[in-house]
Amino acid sequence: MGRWLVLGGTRFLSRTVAATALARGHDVVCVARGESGDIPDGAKLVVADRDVPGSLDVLRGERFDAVVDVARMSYAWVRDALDALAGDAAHWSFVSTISVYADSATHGSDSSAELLAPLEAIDDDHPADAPDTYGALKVAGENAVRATFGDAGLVVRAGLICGPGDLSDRFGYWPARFVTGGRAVVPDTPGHPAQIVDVRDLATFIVEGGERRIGGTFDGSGPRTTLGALLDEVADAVGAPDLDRVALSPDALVAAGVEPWSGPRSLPLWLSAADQGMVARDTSAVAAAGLRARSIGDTARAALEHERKLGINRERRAGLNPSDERTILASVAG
């Protein structure tokens, strides 16, 4: 077995890798501030702010046979990390996002499309919130992580990651909103494509690539299916017996101040045409080198019991509450 670097290593996917690595048998070395939760039980917690230049030093000359890095929000922190720990990694993994890519409509598209232009830095022309920098910075990450590595890198191009740990809403709401029963809002475009990946699945892939020493760039996401079909398998694999399903028209939603994708007052996997293309992905190729993607039952029965943890009934980031579906209902639905 290996010894591994997982940079974060406290949450969800870093998280998960940390800790996927760790049942396969590899030591496990976690690089992170150490305020946003607790590694894994059996890492090893290095305490590093990686906003700090220099702070990986500490790891500089240390032999590792897999690195992973999830580095959000700042190409400095993968540059920074390739400085100090490429030269004695023999494998590195670099998490990305399907945000890199400039067109977000088409569907069917794979990873040799076209990507936005890279940014090494937020500015005041491109602010944190604006809606490309995210992407923009992962391009930036990508291409340093291949400048060091060429095509032995391992890239992962993730898409809407679910599950176990998951705070942002976009899927936990469905199951959570489901097993409530009731009359439950949800849009009425059953052929609008979804796709998501479960973060065991996406994790445990990552983990294989070290292992395997993959290298290349993938979409890291499942098959591609319908809002429809999604919703049905949510529903059958928790929904309450009483839960009554009233499809309202994109028209009805708009009309009545719903959002889609995320944020209050929304119905999250729901996007308007300009970006279906962002979970309609040709995935082919992740799945042939390896990504085992479970049911969607699967994930939202573990979605589910992570909800129930955090609390069902709590404020979210993303869905609608309770009295503003009363309210949409009562106007619109009848």
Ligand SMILES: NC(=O)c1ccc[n+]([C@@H]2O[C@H](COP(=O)([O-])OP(=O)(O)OC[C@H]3O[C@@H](n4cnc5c(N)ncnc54)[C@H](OP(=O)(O)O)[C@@H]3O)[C@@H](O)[C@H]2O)c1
The other form holds:
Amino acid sequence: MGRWLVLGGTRFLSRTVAATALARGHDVVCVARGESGDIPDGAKLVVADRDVPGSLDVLRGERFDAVVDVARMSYAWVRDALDALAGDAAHWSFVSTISVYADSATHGSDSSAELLAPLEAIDDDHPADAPDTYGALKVAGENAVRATFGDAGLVVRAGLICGPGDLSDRFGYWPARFVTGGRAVVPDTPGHPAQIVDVRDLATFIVEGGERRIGGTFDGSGPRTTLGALLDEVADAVGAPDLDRVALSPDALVAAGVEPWSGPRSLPLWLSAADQGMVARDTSAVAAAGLRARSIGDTARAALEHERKLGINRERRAGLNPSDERTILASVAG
Ligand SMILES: NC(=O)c1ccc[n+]([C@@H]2O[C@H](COP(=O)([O-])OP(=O)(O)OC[C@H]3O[C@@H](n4cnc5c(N)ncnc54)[C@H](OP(=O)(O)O)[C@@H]3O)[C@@H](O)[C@H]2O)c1
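To test you: the structure above is the form predicted on its own. What is the structure of the form predicted together with the named molecule?
The complete assembly is shown below, putting the previous chain first.
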């Protein structure tokens, strides 16, 4: 069994990676401030604030069989971690994103597609909330990992991560809405592409990647499907008997002020044509490398359990609230 270091470990993906590595018998050290939550039972927490340069020096010289870094919005974090720890790490995984690509519209692209220009720091010209900043920072992080580990480093460009622990309110909107029943607004776009990855499957791939010393760059998502098929699977898995899906055209949704993907008054997983390539990626390479994607129904059931813990009637970060949905349904009926 190995000694693992998870840079993170207190929430969602990095926590699931730590829990998965523990369940497979590894010793796991997590590094975090401890502000987002608890680490899994059995792991050890090293408290550090990565915004402080050199904060990982406390671990310098310690040998790890595998290191997993999920640094989200900071190239400096990636660089600091590599400087302090790469020399004593047998394997390194960096969690990147499908937002690294220059083109979000084309369907069927793979990890060889053109990338955004790398960005090493947020500045006035590249503010944190600009559309490309997140992806461009991840490109710089990927490059740093490859410069250090070459093809032996594992770069996983995650797609939409779903399932237990998700705090983004996106995928979970659908099981939460469908279990409630009644008339539910859905986009009338059955052929619209859709693609997700369950956090447990992605974590297992990352942990197996460390165990098997997998190297290379992969789009970390499940197989392509359609939004129509995905919503059917969610409804079959959790839908209330009186659920009545009211399909509205994209034009009607836009006219009603409904936003795509995320945020208030949105329909999660629905995208403009310019962004639909993000959920239509060719993920055959990651499947061949070992990512096993469970059924969408299974993810929906687990997401619903998590939604119930959060409170289905809470104010959401994404989706339609009941009052917005009633207004929209009334406006289309009239
Ligand atoms: N969600 C998606 O659908 C999606 C899609 C594509 C890619 N991704 C990528 O997937 C990864 C998700 O990672 P995640 O689920 O573990 O969530 P995350 O929000 O990226 O948090 C990861 C960890 O960072 C720690 N952290 C935050 N600020 C810190 C600081 N200043 N110093 C030290 N640690 C700090 C947090 O712990 P503390 O707050 O306790 O310190 C937490 O454990 C990210 O790389 C993200 O970019 C996500």
